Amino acid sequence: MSNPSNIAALDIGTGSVKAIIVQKRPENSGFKVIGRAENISSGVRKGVVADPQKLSKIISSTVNEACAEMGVEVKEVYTNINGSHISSVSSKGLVSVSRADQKISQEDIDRVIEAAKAFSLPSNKEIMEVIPREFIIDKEGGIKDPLGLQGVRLETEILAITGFSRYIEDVSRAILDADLQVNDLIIGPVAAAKAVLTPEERELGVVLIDIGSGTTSLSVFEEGELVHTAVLPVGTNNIRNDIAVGLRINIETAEFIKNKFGESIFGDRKTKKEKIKVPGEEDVVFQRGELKKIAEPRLIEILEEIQKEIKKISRVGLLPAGVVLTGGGAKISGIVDFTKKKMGYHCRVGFPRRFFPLEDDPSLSVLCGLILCGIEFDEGNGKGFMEMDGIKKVGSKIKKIFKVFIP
């Protein structure tokens, strides 16, 4: 049966496709999970949909499995978009206030945001999200909501998140071919941030690092606002592949070693000669130091790339709330202390909260964040889709995504 109170989300990842169906609990006490499913992904490479037809079959079976738990039906989903084609750029716009009494109207706000969007962009890319960072009235900045205020000149600084048009279409096509409608496409790093960051962290300054199978994304917040986001084409699959090559073992065994003996990657040098035997694999024996030598450089590479992104926006050493790790990679034992040491920030693992009866699992952050973002988009009438060639495409209207991060 279809129930309008049921809310469904779909997390399309390189390693897996996850679906969740929830109902809001009374008095804002969280969400009751009434359906959940996960399957090995197919047709996705480094966060980007490479084969929509293959992916569509996985999406269909995953959503159907989630629905079967309670005999429910869903026809629409909130879903994520990922991949290194996603980037962010700051831009400014300026307009004159149109009303004779100099009170700023919604039309003025829309016009100034449109003016800020008028920057050069390759023909194969489009704006997916527009996040107003501040408004400036007659050179007085730091204004969050200028509606109804008086002034002659209105300016804004926005963060525009862009993506490759074809990849956006392919995500939508895969979902439509699974007989589902897309309620909204939401940037993966934005969804994860909504699920795990506290208002205090966003206000002080924090970087969220979401380590997935094929990608690692980051989002930087300061004074409650998203100031930068990026997606790197490297994840835990790269660590797994390095282990497989270095120890000359198959991928399945390398995945087991990565998850089971992750602490050896960051372990004490005094134990580096200690031998480890993989259960059930008679011929797989290695020293802790050998695993550390193989896998540690890949983690260092990921963290160094993140530091480069932080340096781009001149925030090195200026994020008091430190680092929050989430995603499946955050479950690798020892990674918190390692990240703290290498990046020089306080570090913790970010778990999604208020979803019952889900266990604390950082790999579910994007999935839970999609639900939270989707609800707030609906309540704020912030949907940003329009029909085009049978595909619901994002980027045609401004999404009021900045409301998601108001404490």
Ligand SMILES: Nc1ncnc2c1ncn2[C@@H]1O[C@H](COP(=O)(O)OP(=O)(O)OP(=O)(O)O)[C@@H](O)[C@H]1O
Given for the second form:
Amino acid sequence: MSNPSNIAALDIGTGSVKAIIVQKRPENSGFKVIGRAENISSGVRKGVVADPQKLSKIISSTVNEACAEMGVEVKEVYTNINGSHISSVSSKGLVSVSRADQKISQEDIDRVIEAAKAFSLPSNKEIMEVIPREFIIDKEGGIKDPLGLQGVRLETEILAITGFSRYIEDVSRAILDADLQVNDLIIGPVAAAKAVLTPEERELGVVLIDIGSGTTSLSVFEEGELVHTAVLPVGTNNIRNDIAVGLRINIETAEFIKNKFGESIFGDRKTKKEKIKVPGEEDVVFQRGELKKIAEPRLIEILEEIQKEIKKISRVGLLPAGVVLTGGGAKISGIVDFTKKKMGYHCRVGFPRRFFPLEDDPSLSVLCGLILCGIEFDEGNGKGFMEMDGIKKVGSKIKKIFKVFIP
Ligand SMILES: Nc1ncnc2c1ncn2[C@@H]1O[C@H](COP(=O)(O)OP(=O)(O)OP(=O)(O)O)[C@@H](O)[C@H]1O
Ligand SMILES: [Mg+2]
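Compare with the form predicted alone: the form predicted in complex with the ligand:
Every chain and every other molecule in the complex is listed next, the one we just looked at coming first.
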């Protein structure tokens, strides 16, 4: 039986599809995971659903496996949406306060947000999320909640997160075809942030980098708010592919070498001539330095792209809480010191901590973040703003998607 005290999340990744079912009520300051499954993904390219039918089968078997553990039933899931089509835009809106007594009402707030949303967007893109950053009443800025305050002129600055409508529809279709309802589609970098960042980090200024198989996403927080997000179409698969080409070996061996000898990628000059032998049908022998030469430029390229994003929002050198790395790529040994050196920020690995009995695994951040978002949305549905540590969703904005809406 589907049980309202349980909540399910589905992380559609390029490398794997992961599902967990969690009891909503926390126990001993943590959450009990009552079902979990992970399968190799299919029909997903660089975070984007390329074949909804193929993906639907994997979703179905993954959720069924997670349910089978404890004999529970799942009918609806919170899911992520990923891909480099996702971008964030800042926009401003202005309205006159409508009431004669000049008290700002919910209707004024809704109107000013609508005004800020009226920026030009290509017809194949849509706004997925709106995060009001601040409200300005009669030129007095920095106001978080204007409801009930007095003024004549109400302005707002929002961060709007947009994505291609077609890709959003394809994710929904894959889930619906697996006979599941979509409770909400939450962008990956926002979900991951929910699970791994501390309130202090968000307040101080931090960039979260989720390195997955096919994508690297980032979300920047400052003064508790999301200020920027972007998804790059490169991930650990690119490093693996480079190793396969560079050492002239098959993909499986390249993946093995990347995961097992990660420290060589950042190794020092002294050990570069050291030989490594990987036994197999045909032994693979290479020098540590060769691996470094192949993989290091790819990681530098990823970090440079991230620096460009930070530069776009003029925050270079301005994020005191530094970098938090998460996603499967955060497991590459030596990546923390390397990131520190290359980006010039403090750096740590972030993984979800309060989910039992899950191990400390950064590749589970999106999944656990989706559960935390889901719990807060369920509790906050119907409020003016649903606030989740700096991510304010406007109105009762849960986008329940049922099969009937998609032909
Ligand atoms: N020890 C390790 N060293 C290096 N890489 C690792 C290690 N363990 C896992 N990985 C990499 O992590 C990747 C999986 O990460 P993750 O589950 O975050 O990706 P995903 O969510 O499927 O992809 P995406 O988010 O890009 O769509 C694997 O492709 C693997 O290469
Ligand atoms: Mg991922």
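Positions refer to the first chain, counted from 1. Take the two forms, find the largest set of C-alpha atoms that superpose within 1.5 Å, and that set is the rigid core. Computed from a predicted structure; not experimentally measured.
Colleague: With both forms fitted on the core, give yes or no for whether the Cα of Glu27 moves by 2 angstroms or more between the two forms.
Modeller: The answer is yes; the displacement is at least 2 Å.
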